[in-house]
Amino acid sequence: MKIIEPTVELIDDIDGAQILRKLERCGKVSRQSKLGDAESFVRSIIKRGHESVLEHVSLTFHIICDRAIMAELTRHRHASFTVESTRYVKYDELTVIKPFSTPDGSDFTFWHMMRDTERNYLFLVEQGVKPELARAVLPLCLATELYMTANLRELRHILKLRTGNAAHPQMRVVAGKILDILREKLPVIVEDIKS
(Lines of atoms letter the chains of each structure in order from A and count residues from 1; the text may use other names and numbers.)
(Lines give C-alpha, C1' and ligand atoms only; values in the text may rest on other atoms or scores of the structure.)
Protein backbone atom coordinates (compact mmCIF):
# COMPACT_ATOMS: atom_id res chain seq x y z
CA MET A 1 0.00 0.00 0.00
CA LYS A 2 1.12 3.51 -0.81
CA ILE A 3 0.02 6.77 0.77
CA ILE A 4 0.49 9.77 -1.54
CA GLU A 5 -0.39 13.45 -1.83
CA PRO A 6 -2.80 14.68 -4.54
CA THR A 7 -1.23 15.92 -7.77
CA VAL A 8 -2.31 18.17 -10.64
CA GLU A 9 -0.59 18.58 -13.99
CA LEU A 10 -1.59 20.74 -16.96
CA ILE A 11 -1.12 18.44 -19.95
CA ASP A 12 -1.49 21.14 -22.61
CA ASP A 13 1.58 22.91 -23.91
CA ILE A 14 0.27 26.46 -23.93
CA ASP A 15 1.45 29.88 -24.94
CA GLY A 16 -0.23 32.35 -22.60
CA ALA A 17 0.28 35.36 -24.88
CA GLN A 18 -1.20 33.48 -27.83
CA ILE A 19 -4.24 32.48 -25.77
CA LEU A 20 -4.82 36.09 -24.72
CA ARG A 21 -4.56 37.21 -28.37
CA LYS A 22 -7.11 34.55 -29.35
CA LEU A 23 -9.50 35.70 -26.61
CA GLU A 24 -9.08 39.32 -27.68
CA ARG A 25 -9.75 38.44 -31.32
CA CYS A 26 -12.87 36.45 -30.39
CA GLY A 27 -14.15 39.08 -27.98
CA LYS A 28 -13.63 42.14 -30.11
CA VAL A 29 -15.78 40.83 -32.96
CA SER A 30 -18.90 41.79 -31.00
CA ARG A 31 -18.05 45.49 -31.30
CA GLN A 32 -15.82 45.29 -34.36
CA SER A 33 -13.12 47.07 -32.40
CA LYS A 34 -9.45 47.01 -33.37
CA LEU A 35 -6.99 44.63 -31.77
CA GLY A 36 -4.59 46.17 -29.29
CA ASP A 37 -3.43 45.07 -25.84
CA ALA A 38 -4.80 41.54 -25.38
CA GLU A 39 -4.01 41.35 -21.66
CA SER A 40 -5.83 44.61 -20.89
CA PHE A 41 -8.78 43.50 -22.99
CA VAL A 42 -9.10 40.16 -21.18
CA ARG A 43 -8.74 41.83 -17.80
CA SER A 44 -11.47 44.28 -18.80
CA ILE A 45 -13.99 41.64 -19.91
CA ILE A 46 -13.44 39.68 -16.69
CA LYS A 47 -13.91 42.83 -14.61
CA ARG A 48 -17.16 43.64 -16.45
CA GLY A 49 -18.46 40.07 -16.15
CA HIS A 50 -18.37 39.35 -19.90
CA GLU A 51 -16.78 35.96 -19.35
CA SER A 52 -18.47 34.11 -22.22
CA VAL A 53 -15.45 35.03 -24.35
CA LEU A 54 -13.33 32.83 -22.05
CA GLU A 55 -15.24 29.78 -23.31
CA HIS A 56 -13.17 29.83 -26.51
CA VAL A 57 -10.17 28.29 -24.72
CA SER A 58 -10.12 24.96 -22.87
CA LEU A 59 -7.37 23.31 -20.86
CA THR A 60 -6.88 19.71 -19.75
CA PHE A 61 -5.50 18.70 -16.36
CA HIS A 62 -4.28 15.30 -15.18
CA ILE A 63 -5.38 14.99 -11.56
CA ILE A 64 -4.75 12.37 -8.90
CA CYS A 65 -7.02 12.80 -5.90
CA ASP A 66 -9.20 10.63 -3.70
CA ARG A 67 -12.60 9.27 -4.75
CA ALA A 68 -14.49 11.68 -2.48
CA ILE A 69 -12.82 14.73 -4.03
CA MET A 70 -13.30 13.25 -7.51
CA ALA A 71 -17.03 13.02 -6.76
CA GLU A 72 -17.12 16.71 -5.80
CA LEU A 73 -15.08 17.77 -8.82
CA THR A 74 -17.17 15.86 -11.35
CA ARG A 75 -20.29 17.71 -10.21
CA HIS A 76 -19.06 20.55 -12.45
CA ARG A 77 -21.06 19.49 -15.49
CA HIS A 78 -19.62 22.12 -17.82
CA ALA A 79 -16.28 20.34 -17.64
CA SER A 80 -15.45 16.98 -19.21
CA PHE A 81 -14.00 14.11 -17.20
CA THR A 82 -12.43 10.74 -17.87
CA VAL A 83 -12.04 8.87 -14.59
CA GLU A 84 -10.25 5.68 -13.54
CA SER A 85 -12.87 2.97 -13.11
CA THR A 86 -12.90 0.89 -9.93
CA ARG A 87 -15.15 -1.49 -11.83
CA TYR A 88 -12.62 -2.40 -14.52
CA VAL A 89 -9.34 -1.86 -12.66
CA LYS A 90 -8.06 -4.73 -10.53
CA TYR A 91 -5.75 -3.35 -7.87
CA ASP A 92 -2.71 -5.38 -6.84
CA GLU A 93 -1.86 -2.73 -4.29
CA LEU A 94 -3.95 0.15 -2.98
CA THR A 95 -2.75 3.72 -3.29
CA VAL A 96 -4.55 6.16 -1.04
CA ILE A 97 -4.43 9.91 -0.58
CA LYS A 98 -2.96 10.99 2.72
CA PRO A 99 -5.59 12.52 5.01
CA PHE A 100 -5.12 15.85 6.74
CA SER A 101 -5.15 14.20 10.16
CA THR A 102 -6.37 11.13 11.97
CA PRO A 103 -8.29 11.28 15.25
CA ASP A 104 -5.18 10.55 17.29
CA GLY A 105 -3.06 12.93 15.21
CA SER A 106 -0.83 10.22 13.76
CA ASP A 107 -0.56 8.52 10.39
CA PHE A 108 -0.08 5.22 12.22
CA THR A 109 -3.81 4.68 12.82
CA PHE A 110 -4.67 5.58 9.24
CA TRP A 111 -1.96 3.32 7.83
CA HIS A 112 -3.29 0.34 9.80
CA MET A 113 -6.88 0.97 8.71
CA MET A 114 -5.84 1.19 5.07
CA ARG A 115 -3.63 -1.89 5.35
CA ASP A 116 -6.63 -3.86 6.65
CA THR A 117 -8.79 -2.51 3.82
CA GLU A 118 -6.19 -3.53 1.27
CA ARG A 119 -6.03 -7.02 2.76
CA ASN A 120 -9.84 -7.32 2.63
CA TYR A 121 -9.97 -6.23 -1.01
CA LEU A 122 -7.14 -8.54 -2.07
CA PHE A 123 -8.70 -11.45 -0.13
CA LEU A 124 -11.99 -11.00 -1.97
CA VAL A 125 -10.23 -10.91 -5.35
CA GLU A 126 -8.15 -14.00 -4.46
CA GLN A 127 -11.39 -15.80 -3.58
CA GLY A 128 -12.66 -15.16 -7.10
CA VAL A 129 -14.82 -12.13 -6.43
CA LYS A 130 -14.75 -9.91 -9.51
CA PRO A 131 -13.01 -6.55 -8.97
CA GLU A 132 -16.27 -4.77 -9.85
CA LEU A 133 -17.85 -6.39 -6.77
CA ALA A 134 -14.79 -6.40 -4.50
CA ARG A 135 -14.59 -2.62 -4.94
CA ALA A 136 -17.39 -2.30 -2.38
CA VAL A 137 -14.76 -2.40 0.38
CA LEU A 138 -12.53 0.28 -1.19
CA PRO A 139 -12.18 3.51 0.83
CA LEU A 140 -13.15 7.00 -0.32
CA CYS A 141 -9.50 7.98 0.09
CA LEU A 142 -8.50 5.59 -2.73
CA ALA A 143 -6.24 7.48 -5.12
CA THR A 144 -8.06 8.07 -8.39
CA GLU A 145 -6.59 9.23 -11.67
CA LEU A 146 -8.66 11.47 -13.90
CA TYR A 147 -8.47 13.97 -16.71
CA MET A 148 -10.52 17.14 -16.56
CA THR A 149 -11.03 19.47 -19.51
CA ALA A 150 -12.74 22.79 -18.95
CA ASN A 151 -12.92 26.13 -20.66
CA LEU A 152 -11.42 29.11 -18.88
CA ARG A 153 -14.82 30.41 -17.78
CA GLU A 154 -15.69 27.11 -16.10
CA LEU A 155 -12.22 26.89 -14.55
CA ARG A 156 -12.77 30.32 -12.97
CA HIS A 157 -16.13 29.13 -11.62
CA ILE A 158 -14.58 25.94 -10.20
CA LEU A 159 -11.72 27.83 -8.60
CA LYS A 160 -13.97 30.47 -7.04
CA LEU A 161 -16.05 27.73 -5.38
CA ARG A 162 -13.35 25.19 -4.59
CA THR A 163 -10.62 27.43 -3.17
CA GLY A 164 -12.92 29.18 -0.69
CA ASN A 165 -13.08 28.49 3.03
CA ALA A 166 -16.38 26.60 2.66
CA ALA A 167 -14.76 24.01 0.36
CA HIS A 168 -13.51 20.69 1.71
CA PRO A 169 -9.85 21.05 2.81
CA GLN A 170 -8.63 18.38 0.38
CA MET A 171 -10.61 19.97 -2.46
CA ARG A 172 -8.91 23.26 -1.66
CA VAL A 173 -5.57 21.51 -2.10
CA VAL A 174 -6.49 20.20 -5.57
CA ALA A 175 -8.11 23.48 -6.65
CA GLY A 176 -5.14 25.39 -5.24
CA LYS A 177 -2.79 23.37 -7.44
CA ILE A 178 -4.88 24.22 -10.52
CA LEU A 179 -4.90 27.88 -9.46
CA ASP A 180 -1.11 27.87 -9.01
CA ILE A 181 -0.65 26.49 -12.53
CA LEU A 182 -2.94 29.14 -14.00
CA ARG A 183 -1.23 31.88 -12.00
CA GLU A 184 2.01 30.83 -13.67
CA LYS A 185 0.70 30.21 -17.21
CA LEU A 186 -2.25 32.65 -17.56
CA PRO A 187 -2.13 35.03 -14.58
CA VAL A 188 -4.61 37.59 -15.96
CA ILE A 189 -7.31 34.90 -16.07
CA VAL A 190 -7.16 34.24 -12.32
CA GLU A 191 -5.62 37.35 -10.77
CA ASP A 192 -8.90 38.26 -9.07
CA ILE A 193 -9.36 34.83 -7.47
CA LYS A 194 -8.19 34.73 -3.88
CA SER A 195 -7.17 31.52 -2.14
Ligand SMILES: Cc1cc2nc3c(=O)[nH]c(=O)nc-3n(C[C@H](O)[C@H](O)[C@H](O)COP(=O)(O)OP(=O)(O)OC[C@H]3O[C@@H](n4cnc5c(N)ncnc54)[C@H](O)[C@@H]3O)c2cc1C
Given for the second form:
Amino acid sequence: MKIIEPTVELIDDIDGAQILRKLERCGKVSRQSKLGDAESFVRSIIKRGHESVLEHVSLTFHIICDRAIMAELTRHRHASFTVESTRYVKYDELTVIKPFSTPDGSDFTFWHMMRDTERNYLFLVEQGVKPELARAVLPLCLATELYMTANLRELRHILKLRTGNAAHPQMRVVAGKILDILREKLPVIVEDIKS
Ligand SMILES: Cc1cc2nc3c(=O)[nH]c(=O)nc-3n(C[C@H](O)[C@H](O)[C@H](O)COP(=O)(O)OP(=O)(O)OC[C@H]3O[C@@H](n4cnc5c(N)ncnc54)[C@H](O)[C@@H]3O)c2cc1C
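For comparison with the form predicted alone, would you give the structure of this protein in the form predicted together with this ligand?
Full complex below, order starting with the chain above.
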Protein backbone atom coordinates (compact mmCIF):
# COMPACT_ATOMS: atom_id res chain seq x y z
CA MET A 1 0.00 0.00 0.00
CA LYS A 2 1.26 3.43 -0.91
CA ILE A 3 0.29 6.79 0.56
CA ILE A 4 0.94 9.72 -1.79
CA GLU A 5 0.23 13.44 -2.14
CA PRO A 6 -2.03 14.76 -4.94
CA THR A 7 -0.26 16.06 -8.05
CA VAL A 8 -1.16 18.31 -10.99
CA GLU A 9 0.78 18.64 -14.23
CA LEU A 10 -0.02 20.74 -17.29
CA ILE A 11 0.65 18.37 -20.18
CA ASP A 12 0.55 21.05 -22.90
CA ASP A 13 3.80 22.70 -23.83
CA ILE A 14 2.48 26.26 -23.98
CA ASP A 15 3.86 29.64 -24.95
CA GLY A 16 1.98 32.18 -22.82
CA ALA A 17 2.74 35.13 -25.12
CA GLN A 18 1.47 33.20 -28.15
CA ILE A 19 -1.76 32.32 -26.32
CA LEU A 20 -2.36 35.98 -25.43
CA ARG A 21 -1.76 36.97 -29.08
CA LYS A 22 -4.30 34.36 -30.20
CA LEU A 23 -6.88 35.66 -27.71
CA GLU A 24 -6.23 39.22 -28.84
CA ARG A 25 -6.66 38.26 -32.48
CA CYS A 26 -9.97 36.45 -31.78
CA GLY A 27 -11.27 39.16 -29.45
CA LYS A 28 -10.47 42.12 -31.67
CA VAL A 29 -12.48 40.79 -34.61
CA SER A 30 -15.63 42.18 -33.02
CA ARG A 31 -14.48 45.80 -33.46
CA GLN A 32 -12.01 45.19 -36.28
CA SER A 33 -9.42 46.98 -34.14
CA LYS A 34 -5.64 46.83 -34.66
CA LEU A 35 -3.47 44.32 -32.81
CA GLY A 36 -1.26 45.81 -30.10
CA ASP A 37 -0.59 44.91 -26.49
CA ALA A 38 -2.13 41.44 -26.12
CA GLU A 39 -1.68 41.29 -22.35
CA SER A 40 -3.52 44.59 -21.75
CA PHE A 41 -6.26 43.50 -24.13
CA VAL A 42 -6.82 40.22 -22.31
CA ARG A 43 -6.78 42.01 -18.95
CA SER A 44 -9.43 44.42 -20.22
CA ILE A 45 -11.79 41.75 -21.56
CA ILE A 46 -11.62 39.92 -18.21
CA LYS A 47 -12.32 43.18 -16.38
CA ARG A 48 -15.32 43.88 -18.63
CA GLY A 49 -16.66 40.32 -18.29
CA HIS A 50 -16.23 39.68 -22.03
CA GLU A 51 -14.98 36.22 -21.13
CA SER A 52 -16.29 34.20 -24.07
CA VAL A 53 -13.06 35.21 -25.86
CA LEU A 54 -11.18 33.05 -23.33
CA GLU A 55 -12.99 29.97 -24.65
CA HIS A 56 -10.71 29.93 -27.71
CA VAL A 57 -7.89 28.34 -25.66
CA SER A 58 -8.06 25.04 -23.77
CA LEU A 59 -5.48 23.36 -21.55
CA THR A 60 -5.11 19.74 -20.43
CA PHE A 61 -4.00 18.80 -16.91
CA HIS A 62 -2.87 15.41 -15.63
CA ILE A 63 -4.22 15.15 -12.10
CA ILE A 64 -3.75 12.55 -9.40
CA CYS A 65 -6.27 13.08 -6.60
CA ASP A 66 -8.62 10.94 -4.56
CA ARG A 67 -11.98 9.59 -5.78
CA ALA A 68 -13.96 12.16 -3.77
CA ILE A 69 -12.09 15.10 -5.27
CA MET A 70 -12.42 13.52 -8.72
CA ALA A 71 -16.20 13.33 -8.21
CA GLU A 72 -16.27 17.03 -7.30
CA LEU A 73 -14.10 18.07 -10.24
CA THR A 74 -16.17 16.16 -12.76
CA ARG A 75 -19.27 18.18 -11.79
CA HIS A 76 -17.83 20.96 -13.96
CA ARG A 77 -19.79 20.33 -17.12
CA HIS A 78 -17.81 22.45 -19.55
CA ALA A 79 -14.59 20.58 -18.79
CA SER A 80 -13.74 17.22 -20.40
CA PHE A 81 -12.49 14.29 -18.35
CA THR A 82 -10.93 10.89 -18.85
CA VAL A 83 -10.64 9.03 -15.55
CA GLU A 84 -8.92 5.84 -14.39
CA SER A 85 -11.60 3.17 -14.10
CA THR A 86 -12.11 1.09 -10.97
CA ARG A 87 -14.10 -1.30 -13.18
CA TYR A 88 -11.28 -2.16 -15.55
CA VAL A 89 -8.22 -1.68 -13.34
CA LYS A 90 -7.37 -4.57 -11.01
CA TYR A 91 -5.23 -3.23 -8.18
CA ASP A 92 -2.38 -5.40 -6.87
CA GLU A 93 -1.90 -2.88 -4.11
CA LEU A 94 -3.82 0.25 -3.15
CA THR A 95 -2.42 3.75 -3.58
CA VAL A 96 -4.23 6.30 -1.46
CA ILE A 97 -4.05 10.03 -1.02
CA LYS A 98 -2.91 11.13 2.39
CA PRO A 99 -5.76 12.83 4.26
CA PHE A 100 -5.12 16.02 6.18
CA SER A 101 -5.84 14.31 9.47
CA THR A 102 -7.11 11.07 10.97
CA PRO A 103 -9.14 11.01 14.20
CA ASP A 104 -5.95 10.85 16.30
CA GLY A 105 -3.83 12.77 13.79
CA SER A 106 -1.63 9.73 13.26
CA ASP A 107 -0.37 8.46 9.89
CA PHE A 108 0.12 5.10 11.59
CA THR A 109 -3.62 4.73 12.31
CA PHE A 110 -4.49 5.69 8.75
CA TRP A 111 -1.94 3.21 7.38
CA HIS A 112 -3.56 0.39 9.38
CA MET A 113 -7.07 1.35 8.26
CA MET A 114 -5.97 1.37 4.64
CA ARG A 115 -4.05 -1.86 4.96
CA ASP A 116 -7.24 -3.57 6.21
CA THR A 117 -9.15 -2.09 3.29
CA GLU A 118 -6.50 -3.32 0.88
CA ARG A 119 -6.69 -6.81 2.38
CA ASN A 120 -10.48 -6.84 1.97
CA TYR A 121 -10.23 -5.79 -1.69
CA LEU A 122 -7.46 -8.28 -2.50
CA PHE A 123 -9.35 -11.05 -0.68
CA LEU A 124 -12.44 -10.47 -2.83
CA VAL A 125 -10.40 -10.44 -6.05
CA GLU A 126 -8.58 -13.63 -5.00
CA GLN A 127 -11.99 -15.26 -4.43
CA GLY A 128 -12.87 -14.52 -8.06
CA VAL A 129 -14.93 -11.37 -7.55
CA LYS A 130 -14.46 -9.11 -10.58
CA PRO A 131 -12.66 -5.81 -9.90
CA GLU A 132 -15.78 -3.90 -11.02
CA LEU A 133 -17.66 -5.47 -8.10
CA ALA A 134 -14.80 -5.72 -5.59
CA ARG A 135 -14.39 -1.95 -5.95
CA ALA A 136 -17.36 -1.57 -3.61
CA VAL A 137 -14.96 -1.81 -0.68
CA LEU A 138 -12.43 0.70 -2.04
CA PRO A 139 -12.04 3.92 -0.03
CA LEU A 140 -12.86 7.44 -1.23
CA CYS A 141 -9.20 8.32 -0.65
CA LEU A 142 -8.13 5.88 -3.40
CA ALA A 143 -5.65 7.66 -5.66
CA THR A 144 -7.15 8.27 -9.09
CA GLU A 145 -5.45 9.40 -12.26
CA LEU A 146 -7.34 11.63 -14.67
CA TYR A 147 -6.95 14.11 -17.49
CA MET A 148 -9.00 17.29 -17.44
CA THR A 149 -9.29 19.61 -20.41
CA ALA A 150 -10.97 22.97 -19.99
CA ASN A 151 -10.96 26.30 -21.73
CA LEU A 152 -9.57 29.32 -19.91
CA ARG A 153 -13.00 30.70 -19.08
CA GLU A 154 -14.07 27.45 -17.43
CA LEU A 155 -10.71 27.15 -15.67
CA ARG A 156 -11.25 30.60 -14.17
CA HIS A 157 -14.73 29.55 -13.04
CA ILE A 158 -13.44 26.31 -11.49
CA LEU A 159 -10.60 28.11 -9.70
CA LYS A 160 -12.89 30.78 -8.26
CA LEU A 161 -15.15 28.09 -6.79
CA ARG A 162 -12.54 25.57 -5.79
CA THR A 163 -9.85 27.70 -4.20
CA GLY A 164 -12.30 29.50 -1.90
CA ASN A 165 -12.74 28.85 1.80
CA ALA A 166 -15.99 26.96 1.20
CA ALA A 167 -14.24 24.33 -0.94
CA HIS A 168 -13.04 21.05 0.55
CA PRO A 169 -9.47 21.33 1.92
CA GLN A 170 -8.16 18.66 -0.45
CA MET A 171 -9.94 20.27 -3.41
CA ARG A 172 -8.24 23.52 -2.47
CA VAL A 173 -4.89 21.75 -2.65
CA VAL A 174 -5.59 20.48 -6.18
CA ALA A 175 -7.12 23.77 -7.36
CA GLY A 176 -4.19 25.62 -5.78
CA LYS A 177 -1.75 23.58 -7.85
CA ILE A 178 -3.68 24.43 -11.05
CA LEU A 179 -3.67 28.08 -10.01
CA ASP A 180 0.09 28.00 -9.36
CA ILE A 181 0.72 26.61 -12.86
CA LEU A 182 -1.45 29.30 -14.46
CA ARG A 183 0.20 32.01 -12.36
CA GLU A 184 3.52 30.91 -13.78
CA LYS A 185 2.47 30.33 -17.41
CA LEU A 186 -0.43 32.74 -17.98
CA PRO A 187 -0.51 35.18 -15.04
CA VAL A 188 -2.89 37.71 -16.61
CA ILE A 189 -5.60 35.05 -16.85
CA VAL A 190 -5.69 34.47 -13.09
CA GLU A 191 -4.32 37.67 -11.56
CA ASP A 192 -7.76 38.58 -10.15
CA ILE A 193 -8.19 35.19 -8.46
CA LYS A 194 -7.03 35.23 -4.87
CA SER A 195 -6.47 32.02 -2.93
C1 LIG B 1 -18.22 24.73 -1.96
C2 LIG B 1 -19.05 23.83 -2.82
C3 LIG B 1 -19.94 22.96 -2.23
C4 LIG B 1 -20.72 22.13 -3.04
N5 LIG B 1 -21.60 21.26 -2.44
C6 LIG B 1 -22.37 20.47 -3.19
C7 LIG B 1 -23.32 19.59 -2.60
O8 LIG B 1 -23.42 19.50 -1.39
N9 LIG B 1 -24.05 18.80 -3.40
C10 LIG B 1 -23.96 18.87 -4.76
O11 LIG B 1 -24.70 18.14 -5.44
N12 LIG B 1 -23.08 19.68 -5.36
C13 LIG B 1 -22.29 20.49 -4.62
N14 LIG B 1 -21.38 21.31 -5.23
C15 LIG B 1 -21.25 21.27 -6.69
C16 LIG B 1 -21.99 22.45 -7.36
O17 LIG B 1 -23.39 22.36 -7.13
C18 LIG B 1 -21.74 22.45 -8.89
O19 LIG B 1 -22.25 21.24 -9.46
C20 LIG B 1 -20.30 22.51 -9.23
O21 LIG B 1 -19.66 23.52 -8.48
C22 LIG B 1 -20.15 22.83 -10.72
O23 LIG B 1 -20.29 24.21 -10.86
P24 LIG B 1 -21.20 24.99 -11.93
O25 LIG B 1 -22.54 24.38 -12.06
O26 LIG B 1 -21.12 26.43 -11.59
O27 LIG B 1 -20.44 24.79 -13.18
P28 LIG B 1 -19.89 24.27 -14.52
O29 LIG B 1 -20.45 22.96 -14.87
O30 LIG B 1 -18.41 24.40 -14.37
O31 LIG B 1 -20.45 25.37 -15.50
C32 LIG B 1 -19.96 26.72 -15.51
C33 LIG B 1 -21.13 27.68 -15.60
O34 LIG B 1 -21.81 27.45 -16.83
C35 LIG B 1 -23.20 27.67 -16.64
N36 LIG B 1 -23.93 26.41 -16.89
C37 LIG B 1 -23.39 25.17 -17.01
N38 LIG B 1 -24.34 24.28 -17.29
C39 LIG B 1 -25.50 24.96 -17.32
C40 LIG B 1 -26.83 24.59 -17.54
N41 LIG B 1 -27.21 23.31 -17.79
N42 LIG B 1 -27.77 25.54 -17.52
C43 LIG B 1 -27.46 26.84 -17.29
N44 LIG B 1 -26.18 27.27 -17.05
C45 LIG B 1 -25.23 26.33 -17.07
C46 LIG B 1 -23.38 28.16 -15.21
O47 LIG B 1 -23.29 29.57 -15.20
C48 LIG B 1 -22.18 27.58 -14.51
O49 LIG B 1 -21.83 28.28 -13.34
C50 LIG B 1 -20.60 22.16 -4.46
C51 LIG B 1 -19.67 23.04 -5.03
C52 LIG B 1 -18.90 23.87 -4.24
C53 LIG B 1 -17.90 24.79 -4.89
